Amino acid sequence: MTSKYERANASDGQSRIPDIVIGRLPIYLRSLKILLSQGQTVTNSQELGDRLGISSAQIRKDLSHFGEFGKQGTGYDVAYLCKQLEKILQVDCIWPVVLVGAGNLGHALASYAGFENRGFRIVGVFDNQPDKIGTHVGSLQVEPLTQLPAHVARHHCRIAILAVPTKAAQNVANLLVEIGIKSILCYAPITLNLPEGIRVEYIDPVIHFQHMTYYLEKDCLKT
């Protein structure tokens, strides 16, 4: 779903706004509802700043893509903020989300009690498993891929979690653009190949692991 800022820049002529300013609005979204559950009423850009390690001037910037937010001097109105900014995350509804894959993975993601509050709901479980179908994870049944096409049409769903082994990740994304997905949140270490104009997000804790060990000093099992 395209947002309403992208629809107004490609109406006016303007650029669209970066993809990199719109995955830092989750983060500031995330550190000013720790705010609000602590009780603060008002921040400013540098306490957000040296709260995520961002320049003051990085946040007032991608804040001014979409509006004027707070007041020199007196800063920015946290619960109003939020709002704003769920607004412009299209987090301010709950989507309907299907999850492919019922391993232990797809329990813990189906156990997870952080998305709704945060504007997503898994409304199914499914698998190819026959002793997995049937099985309940979380509050859902595991259902066989062969309910998904109606489950996904019934939901309205857009979004999928893919949460299946390396060797089926393709097939499975494949089918879940052919009946309508549009997003798609993957964890196999896996890069799909799907075609454009379908959004995916790939987690891999190993890549981050990866990451960090560059900057450790070798002190490692032996293999």
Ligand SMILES: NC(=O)c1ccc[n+]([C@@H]2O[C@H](COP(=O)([O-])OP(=O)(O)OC[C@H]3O[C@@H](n4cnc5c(N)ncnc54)[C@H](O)[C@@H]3O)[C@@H](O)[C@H]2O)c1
Contents of the next structure:
Number of protein chains: 2
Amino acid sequence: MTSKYERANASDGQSRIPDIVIGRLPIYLRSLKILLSQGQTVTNSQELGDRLGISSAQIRKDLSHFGEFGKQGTGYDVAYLCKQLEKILQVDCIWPVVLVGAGNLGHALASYAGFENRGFRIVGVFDNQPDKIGTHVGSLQVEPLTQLPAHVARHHCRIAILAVPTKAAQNVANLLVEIGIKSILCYAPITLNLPEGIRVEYIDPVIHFQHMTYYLEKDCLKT
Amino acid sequence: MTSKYERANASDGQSRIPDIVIGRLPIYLRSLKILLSQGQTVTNSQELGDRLGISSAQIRKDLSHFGEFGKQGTGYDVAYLCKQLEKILQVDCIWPVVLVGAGNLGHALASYAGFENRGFRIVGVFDNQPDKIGTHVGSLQVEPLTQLPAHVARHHCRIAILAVPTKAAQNVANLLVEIGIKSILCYAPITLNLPEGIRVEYIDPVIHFQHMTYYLEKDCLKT
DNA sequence: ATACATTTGTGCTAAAATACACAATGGAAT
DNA sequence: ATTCCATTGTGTATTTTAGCACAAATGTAT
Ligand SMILES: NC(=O)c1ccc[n+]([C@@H]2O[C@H](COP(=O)([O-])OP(=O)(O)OC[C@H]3O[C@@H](n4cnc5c(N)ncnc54)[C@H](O)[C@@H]3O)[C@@H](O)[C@H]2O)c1
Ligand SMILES: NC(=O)c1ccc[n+]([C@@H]2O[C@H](COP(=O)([O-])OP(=O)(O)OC[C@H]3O[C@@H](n4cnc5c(N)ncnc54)[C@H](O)[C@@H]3O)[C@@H](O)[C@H]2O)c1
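Starting from the form predicted on its own, produce the coordinates for the form predicted in complex with this ligand.
Zooming out: every chain and molecule, the one shown earlier first.
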């Protein structure tokens, strides 16, 4: 579905940076931006690691894939490292995102104010139920699914949020791919089957719960 | 060969099963339950792997940590493997969960019907804003935060969902730990600092988006 | 009964990820 | 100017994770 290594290291055309490293960068960025908002100007791999529960060596090695951002003896300039990470992740801009499914979850997402200052904006909300269409969610109005292709084309959307019922998810995902979406954040509790080159990430709280319960002392309600 | 399995706690130095293996079991279970609901009685590691984008060997090896569940030449009985995975993950029961934060996201979660048949039930919703208290979310009524400790004790809750604003998240998390919560699913975009032994899992859609954009052709709005 | 087709469970190998440890560097103090 | 200290960036070692490949088991067809 998604090849793990797609982008070359800037300094070496051959080498690829492990996806697991890329996956940690947004965590670093999130923490750095909190430091920045608190007025801290300098940090170091130890401090950042302590905050995140990651070893300092891990952080240094991850960053070293992309360049030298720190100063020996001092650490990292918070604002500078933020900027660099935003550039690496390509979030030094605002990506337009379409949201499909204007149900309970869709409403929460559409009215969420925390996307914009981290690089994303929901530019359209779509549903196939007549009674949903025209209703307001956040600052947007729900549009019919038939408008989705034109909307994606007009806004050059490459990212979609899938917040439809499980039974509709695969079909809607197929449609999204057909009209040019490259990355899907899927909230439906199902693994989608999509062509190579389409990246799908999943959010399913129950997966997290079931992971947690493995480690808990059993003390739950009998069924 | 080892038909017994042990809980992989931190103290369990000898025979602990890698956390990454535990993390895949809920994915297997989710897929198996879909097969089951479609009436399929038998599957095999190849089919399951194809559906999930995981190698068949990986699946067999993961399962082999816990026992022998398959039949050579045939594969796995879907219902039986489901039952076994539910037992291993300790979701052959219903875990009571408390939800803190009755905002947009809290509403979506509280009214979500998909928890119960996968082992979880939200038994209380809490908020500290007077205007939220008493309002209905799903089938529950929002209670004041002051009621939380008694509620957790009464229901023997060990799991909490944290859906409060970022700036309140750490404080509320500290409270949750004090009153006996062992596992937290945190929706606030922040890494919590909590004592050893408390498990926290995070859901932050922006982390997923920023991971995706690394691999996308840059074609987003300039800021 | 025998041959054949499948698929598991697993010992071993390969690859990936993480941790260690330290030379090199920059800044502060004396 | 020199010493001292903190911290980076990275070569190497260790640990963890994934993949390979096949004997053993099971069912089916002849
Ligand atoms: N609500 C939650 O907190 C929550 C939690 C976990 C997972 N989920 C998952 O997220 C998804 C959405 O959940 P929800 O609670 O918002 O459900 P919902 O039923 O409230 O909303 C689903 C929306 O999708 C629309 N829809 C249905 N078929 C469609 C189609 N073919 N094309 C476009 N729109 C379509 C419906 O009209 C509805 O508005 C579900 O898959 C659910 O399992 C939700
Ligand atoms: N809405 C989304 O789709 C979405 C998406 C991503 C992340 N999040 C995150 O999830 C969290 C909740 O988001 P939301 O959109 O529901 O926000 P919200 O503002 O709608 O709701 C937050 C709720 O928490 C309550 N609250 C505040 N302080 C509290 C405290 N100390 N104790 C108890 N309750 C308290 C508020 O009264 C409010 O009801 C936030 O951290 C947000 O960043 C939300």
